[in-house]
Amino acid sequence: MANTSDIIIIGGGIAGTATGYYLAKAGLQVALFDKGFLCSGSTGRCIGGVRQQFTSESSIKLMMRSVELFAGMDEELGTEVHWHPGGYLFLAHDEQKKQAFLDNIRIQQAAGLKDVRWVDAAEAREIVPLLDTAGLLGGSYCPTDGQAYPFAVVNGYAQMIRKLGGRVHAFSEVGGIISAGGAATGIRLASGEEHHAPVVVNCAGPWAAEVGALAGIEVPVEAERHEALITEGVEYLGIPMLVDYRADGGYFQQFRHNGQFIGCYSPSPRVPGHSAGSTFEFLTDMPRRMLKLVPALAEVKVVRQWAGSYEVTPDGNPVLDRTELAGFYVLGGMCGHGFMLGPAMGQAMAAFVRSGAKEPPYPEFALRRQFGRAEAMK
């Protein structure tokens, strides 16, 4: 039947694609479906970023995967997303910071990312000759994390789901989820067109909460606005991301394919809900912010401002589990992380689907724990 498949994935974003991707390599016959146009959430609203540099051991790990994932993308996919391995320097301006930063470290390390070090502050200098170090400490730096593009990306993970015979549907979004007797059994769209399937996977990020109430299950993720920009393209000048956690800083990195600088701060007060205003205010302090660490852009001008949401947990943990109805899975709440973890996330999802385990792979990302332990590199 055309409207029958053997896995049906809401959202087209680097989850559910990454996820789709991953089944339909392994035979499986997957239907994607997404509200608007692929990337029109979350993912492509980020700006770019792949680090490591977690404190949940399974969030190292599975980053670790991903950078691989990513790194062998050009082939595996046959497209370029430029990845590209420039690297992430966390800055510590205080000593509270610095600590935190060689606690992490040696998490890091122990976990197995072994070529992520502290740098003082003259070595943080001759990493990023720009950097005004006025006041630093020093930070943590790791050559191995990275950037790709993300429209790049789920492109391509859309277009081998295609090329592997499964079938995309941008701009139908799910209206209901279907079942009987206590399993899933297919979608409804908000067209009224049903599609049926044994097992459906909600990745709808920022609406993941959403998505499941249609199905009667509470999804601990919440949306939380986040503004960005982008500049034109310069001369690549090798910075790496910078990432600065005082209340007056940001995170930034130029794009090594186009010269483009991108970059975000997080919004204090916190500003819950699936707004995509732009501010004035965002627009005006976020170059500010760029220029305490790097001076020299001051002529570098901005061309393009947006806003997109954070799909937030508890804990600041991802989600990553089946649920109550079976054949309902659920990965999510990704945290501002969802672009860099997606890969390892999506190809996790995939065996743990295929394998009709009962308990999730990673018990801290299970959809029913006690929302404990937060993640520090948020």
Given for the second form:
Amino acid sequence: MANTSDIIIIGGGIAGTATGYYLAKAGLQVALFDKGFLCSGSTGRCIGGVRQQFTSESSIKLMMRSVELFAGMDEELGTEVHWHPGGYLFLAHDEQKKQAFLDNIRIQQAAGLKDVRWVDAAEAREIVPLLDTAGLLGGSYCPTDGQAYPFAVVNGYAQMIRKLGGRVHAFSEVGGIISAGGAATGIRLASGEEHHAPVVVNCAGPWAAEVGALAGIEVPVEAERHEALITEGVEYLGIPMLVDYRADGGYFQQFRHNGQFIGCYSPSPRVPGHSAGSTFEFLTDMPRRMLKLVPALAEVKVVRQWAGSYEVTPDGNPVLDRTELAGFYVLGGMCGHGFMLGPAMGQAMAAFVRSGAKEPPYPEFALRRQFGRAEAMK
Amino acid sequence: MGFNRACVIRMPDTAHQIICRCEDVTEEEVLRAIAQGAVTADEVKRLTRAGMGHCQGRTCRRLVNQLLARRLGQRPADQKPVTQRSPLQPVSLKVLADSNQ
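With the form predicted alone already on screen, would you show the form predicted together with its partner chain?
Let us now look at the entire complex, which starts with that chain.
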């Protein structure tokens, strides 16, 4: 039957396409659906940063795995994804932040991330000669963190799903989850068309809660608007992703492949909901925050601003699990780290689905966990 | 409307014709994106970068839509335009930062 497959995936961002790719690679027939085009949700709106500096052992190890996968991705997917280990430098301007970073570095090194280290202000200036180090105590630096191009990664996975015999359906909104005898058996598109599979994976990103609700399953993920901007391309200056956690800080990096600076900051107060609207406030405040760190960029021109959703969970950690409805899985709640976590999480999700295991591989990412200890490097 | 190029001289080989001058995207690349399954200018933009450069698609927007129309038989009236994003022309970080109060 044309509308029957082994796996149905809802969502054509990094989570869905990576999961789909690894399942297809294992020989399963995958059908993927997105309500828009591929990458039209969070992944296509992210700034392409990839870092291993987290504070939970699982996230650190998954991110080390993701970095390996990004590094081998051109060959694996047969396309250029512009992976570049340009590094991440988290800046500390007060003793408390410095102490927190030193503690984090110990956790990260214990988890196997040997490349991360504390750098003082003088060394930070050596790494980024253009950095304004006024008031800077130093930073947490990992030179093997990096960047990649989201559209190329997602398209690469999607093309491979097709090549492996799977189907990728854009502009196909899922309107219902079909179940029988307490188990998922497929989906119904908004158009009414039905597709059947014994496994349905919710990779709907900021819409994970809505897709879960189609099956009566509560998924604790909330959309939250974050804005971003990008500049024209200029000569590559070798500046790592700079992360400034201060109230009027932000994070930005320069793409190696075309010299564009791209960046964002976390809005305060939060902006919950699915809005993708842009503000003049961000368009003028982000440049101010960038120039505070690297004044030499003054004449670089902004070409575009946009917004997208973070998919936020109560503790800042993702969800990778099965649900109360047999055969219905969820991978999401990436809290702004979906693009970087995606390759390793997709691989882990595929392995979990194939294993048929009852217990999820990472207890701290379980769907029904106690949302207590929060990820500190959000 | 838009289905035939209104040009007197047709290039016999259009493969290297530039569609997006800011990002050096050729006609061949746009057609390859369409062959890969793109049906909207939004998808072509993300697959080829046509419209992502300095002028933000002022030149290529219509050309991309013409190629989509010609290849897929779309009516221009039915085509969804790509989102226009500010600033509508490039503005330096300094000028923007100085506008922040």
